[in-house]
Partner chain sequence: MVDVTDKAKKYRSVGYYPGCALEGTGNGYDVSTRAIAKKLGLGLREVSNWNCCGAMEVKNVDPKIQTYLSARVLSQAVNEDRVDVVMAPCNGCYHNLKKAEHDLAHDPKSVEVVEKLSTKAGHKAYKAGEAETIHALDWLKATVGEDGLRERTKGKLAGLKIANYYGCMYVRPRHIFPEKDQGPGSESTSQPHFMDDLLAAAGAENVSFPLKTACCGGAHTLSDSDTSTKLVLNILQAAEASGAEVIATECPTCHTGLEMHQVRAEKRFGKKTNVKVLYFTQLLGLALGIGPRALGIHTNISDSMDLIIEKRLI
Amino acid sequence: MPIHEKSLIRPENLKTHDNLVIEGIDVSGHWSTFIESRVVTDYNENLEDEIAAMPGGDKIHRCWQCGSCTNACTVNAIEPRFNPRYWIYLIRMGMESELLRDKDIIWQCVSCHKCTHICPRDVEPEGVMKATAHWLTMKGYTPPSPSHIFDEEFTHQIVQRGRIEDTEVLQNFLRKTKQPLMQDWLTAIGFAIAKRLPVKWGIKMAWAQIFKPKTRGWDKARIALEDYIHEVESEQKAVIAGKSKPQQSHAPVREAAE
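For the form predicted alone, what structure does this chain take on its own?
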């Protein structure tokens, strides 16, 4: 389905003539605006499969370009360039170079799930946006986003110990994103909690920071999780390398009437 939205036309593709007369009629300025044809030089026929192999991207094939996701998008309301429908279109068309032009804003999805709730085809656009951001990082097009770093730290603690320590997650996140550990908002929250938190809870939290307890009998679960994560990551890399297809089913979605 072609894209006709004026906001999606790249400024450099709009051509005007300051002085132009056609058959005696002056059409100078915006009257003589032409849209330069777009040439795709690096078409990637596997792009949809690559995104589908990422967590959250497996339903991208269901999209029929109705635009409900973009219309409902919280971020699009303040940043018109954030356009899930358009990016899904580019992915399905294999226009990798066009997609990369927006690589610095794709990761800005705030996971409000408005797009997912309104989508009539259960595409789950929020998942597709996260899958696309993950794909950008895996291919080296963008550095890990702050949300990606936080997810990695959260997952690491779950896998290794079967539980999380909120304070440790936050500290490691701030350290990895090169943010100061002491911030005004964090200090204010710390003092507010300390005033209301029972002393034994405070001691327990400090103890956890030093000795890093884990869920009892967690070793077998940890090994199973590590094997699963390794298997999924290997599959993702194989799809990106063009050596396999994503394992998720791409069976057509049932019509609403059914």
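The term rigid core refers to the most C-alpha atoms you can superpose between the two forms while keeping them within 1.5 Å. What you are looking at is a predicted structure, and each value in this text was computed from that prediction instead of being measured. Numbering follows the first chain given and starts at 1. What changes on going to the form predicted together with its partner chain:
In a rigid-core overlay of the protein, Leu14 has its C-alpha displaced by at least 2 Å between these two forms.
Ile118 is not among the residues whose C-alpha shifts by 2 Å or more between these two forms once the rigid core is aligned; its shift stays under 2 Å. Annotation for Leu186: C-alpha shift of 2 angstroms or more between these two forms, rigid core superposed.
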The other form holds:
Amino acid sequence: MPIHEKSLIRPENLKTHDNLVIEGIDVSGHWSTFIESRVVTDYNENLEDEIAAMPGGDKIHRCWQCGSCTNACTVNAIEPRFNPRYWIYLIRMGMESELLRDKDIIWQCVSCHKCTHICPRDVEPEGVMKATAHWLTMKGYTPPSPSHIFDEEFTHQIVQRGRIEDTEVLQNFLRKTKQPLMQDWLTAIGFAIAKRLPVKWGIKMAWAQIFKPKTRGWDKARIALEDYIHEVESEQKAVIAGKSKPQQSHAPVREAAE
Amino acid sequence: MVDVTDKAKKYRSVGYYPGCALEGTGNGYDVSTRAIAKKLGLGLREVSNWNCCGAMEVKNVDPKIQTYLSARVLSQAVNEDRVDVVMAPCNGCYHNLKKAEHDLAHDPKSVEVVEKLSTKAGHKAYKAGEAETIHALDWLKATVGEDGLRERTKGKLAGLKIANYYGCMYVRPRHIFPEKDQGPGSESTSQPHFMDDLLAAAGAENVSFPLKTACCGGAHTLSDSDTSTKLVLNILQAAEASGAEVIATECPTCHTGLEMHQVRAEKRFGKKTNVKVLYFTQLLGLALGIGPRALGIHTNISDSMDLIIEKRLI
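Now that we've seen the form predicted alone, could you pull up the form predicted together with its partner chain?
Whole complex next, starting from this chain.
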């Protein structure tokens, strides 16, 4: 399958010569630029299975490489290296080292669902992006991304109490990502609202900080969820260790979008 | 075609699922939704002892946990409150409840996980088809409707130029919204128009806005702020270029995202935009003669009072 997005040609593989004659033909200059071919020798034959075992990755085997996902992508429009079609290709071919070149941007998917909306093969590429980001962290290739830290903090609060509290999510996230709580734009927003808010609101916010919003009788649900998360994580680790095969989704492919 | 009169009757009294955002940063949306319901005599019964639907984060840890969390909300509504329609104004909640409904109807594995977790948590498992999830837009469109608004507002929003912004979760992905794209009278996923219809009925002038369903980067508002700011700035500038004075929103994440990154774009990128941001329920509330404070407009980040006074909406 040819890869023809121009951004995929690496600058170091573009060879332009000021003065080069081959077999009597002058091939100097910009119009005679060569592209050095890539040779991939190391494959991870388990790669597709590993991604399929991660949250959201179980439909990756359906991909036809039509490229609708990349074409529709919100992030691709501002970061051309963000290319879901290409990454799905690499994963299915087992080209792990190639995939790792982009390891620091894969987490940037904003979950706008344009890809899932347009995909004719029901791959749910958005889920595959999240699965891949999860896999990168699990394998230790990247530190947990800010998004990963945010997701974990958020999920933790829900598992513990059934609900979240905005201020607590914000504070814990900034603390865990080592960012100052006092950021110019956040303080500007704080001042803007503080000017107009009635005292009643301040009291309400302070109240929510002390007595966190909680779903009544959540303890049983908390234990059920903690057990389930533990179960899912063990399955994921078993697949990565090559001891188990992931469950591919057998849900029928929906009719193609018109 | 859907039977309009049947819906009008069915939606007059619905289960109301505000969700975490409407209790926190999206408070103005909650206050204005309740104020409109009161004014129009519509019944809202808050889902008892609800939990978070999973928002946009939990699925990244495991999608089936999100399905369970949303299914529990629906189970509460059906089994505790005995309602068969759940109205969720927040796009995130609305999307997740719809997604759970779809998964439980089509994916046996999701059914298995939800049943297992529900049993362990000690409540009845929700089954697909027991309740109908609707958005605040569906609710108002079917009950008061455009004719009702025209009569009650007497075109009070006349002269106000509005860009209607729907965001991602209300329309995508198509397959979780089987009732959309069904021809006349139904909502469109590519060119949504329910909010346009309601505000136009209240007299507003809707501008032609190309980014109705663009993404605001809400999922990464904090974790990838620069990307979010770029996406939001694009939306704000497009709205201004379309001649809009205010952007009408119907999602607390989009709304807060637009407001926060409007400030951030000015602070970090030196790009100032002046377009105002209001929930569509706040705009309809003003049109129905409800005061700005009773609609929580003072709890928004951006200050829209100048515009409201200028347009004689008080």
